[in-house]
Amino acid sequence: MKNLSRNPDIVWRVEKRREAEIIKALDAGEDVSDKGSVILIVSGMMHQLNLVGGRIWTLCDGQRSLDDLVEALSGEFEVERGELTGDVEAFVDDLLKRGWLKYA
């Protein structure tokens, strides 16, 4: 399988306080799905990944194929791996049809 990689031309960074806040509210049964930890500059727009797109894209660093992907994630999130599966790849082909992933 291939390997996933980030393109070069986004600015990207993690807000680390903000990650920490949205892990607490997570542990306290919170819904975080919409609260964003990583923030892309593409064309000049910048866009927001929530924890678990954010650690997708972190992963992408062309060493990892969609299915290390999901072996990662799955350590780190409690959720059915059948689930976990569709989410990423759903997740990875978004960004791939944006060209903000792309084959290694």
Second form
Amino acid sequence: MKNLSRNPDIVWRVEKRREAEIIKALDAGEDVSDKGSVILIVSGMMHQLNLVGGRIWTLCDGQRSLDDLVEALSGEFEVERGELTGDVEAFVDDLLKRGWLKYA
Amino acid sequence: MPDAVTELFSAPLTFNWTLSFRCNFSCSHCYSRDESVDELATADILRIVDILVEKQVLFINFGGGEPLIRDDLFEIADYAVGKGLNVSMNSNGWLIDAAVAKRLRASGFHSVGISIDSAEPARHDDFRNRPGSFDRAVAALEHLRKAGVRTTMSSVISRINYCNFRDLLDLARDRRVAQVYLHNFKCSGRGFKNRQDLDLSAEEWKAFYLEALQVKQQTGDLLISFDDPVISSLPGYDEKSLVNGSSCGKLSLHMRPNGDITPCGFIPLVIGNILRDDFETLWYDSPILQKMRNKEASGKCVECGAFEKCLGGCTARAFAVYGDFNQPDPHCWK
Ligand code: SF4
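To test you: the structure above is the form predicted alone. What is the structure of the form predicted in complex with the partner chain?
Next comes the full complex, this chain leading.
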């Protein structure tokens, strides 16, 4: 399976302090799906990715396939495997369409 | 104390960095020409780059003064790019010949902006107090393009160009510039002293922005950028940002040649020094930054429906004219 890599023109960073707070909120059972922890600058426009999206983005380093992503995330988030696979596929698809990710 | 900005951002995305206030020009609108402070040695500057990398700052943009006045500019840029920073600069273009353009490319500059204030050579030269400066600026764009450096053009909108800003866009197109910044006039430094001659009235600003926003919407071959929060009340303004109002002190900070940090180049209030103070303490706790990030509506802003987005407009202008961050932007036409 092909590996996924980020568009090198996109400048980004993980907001570590924010990420830690979101993980704390998640552990406390809060809905954190609309809380961003990774900032992307795409053609001068700023975007943010939520915790799961941000983890996927960070893992797309050209060394991992979609299956590898699901494998890595299944250890981090308590979600049923089939649901996780669907979510990761949908997210990656969206980013591929936007040109933010590509298959290496 | 966390606020809406520091809840999300652990550091600014961009540092606008004045390495030197020295310049080979003497322009009528310059915010920094009358300033002078000690400059840092190269080793200290490289130490600052390390701090910025550690704090995850993404972009540094060298301004001035003229950045090329410092003969260690390439060394600094090489180092910063090597550390993963995205480096750009603004220049008057005078010192950029073919060899310098190649050197800028080799240093990994992401883009280089050239300041051009009028598409009429004589006007630009007069404004910049330097005969031949228009030709050299345009030649710099050409040298940079040939060297493979992405170019931008910066034009401070003032009385000398607001009626003819389309000519500036045509010039940019002609020179295959990627992006044009139409900067709003700031009342700082010489810009403040020459305000009566150069600044537009509030109604003129409104007319300018209405037209410029329309042109921007109709333009597909050139990126046009404004950096003026006061336009958020206008129809046709649809930019979404993660922060409202001025981005200074939120997405960006400014650094002076001695390492002093100010919220932006146009607000002469020092919040601390990057080499002497703990950066996180400054970023999270500076009373000046907190005040800028938590502006309170005053005067006509109180009743204004645009306040949430505009936040009283440009904080630097309000401060320069009224000495108070919370006053409505003097450019506001409402
Ligand atoms: S009145 Fe205040 S909030 Fe409204 S547009 Fe003017 S400066 Fe902005």
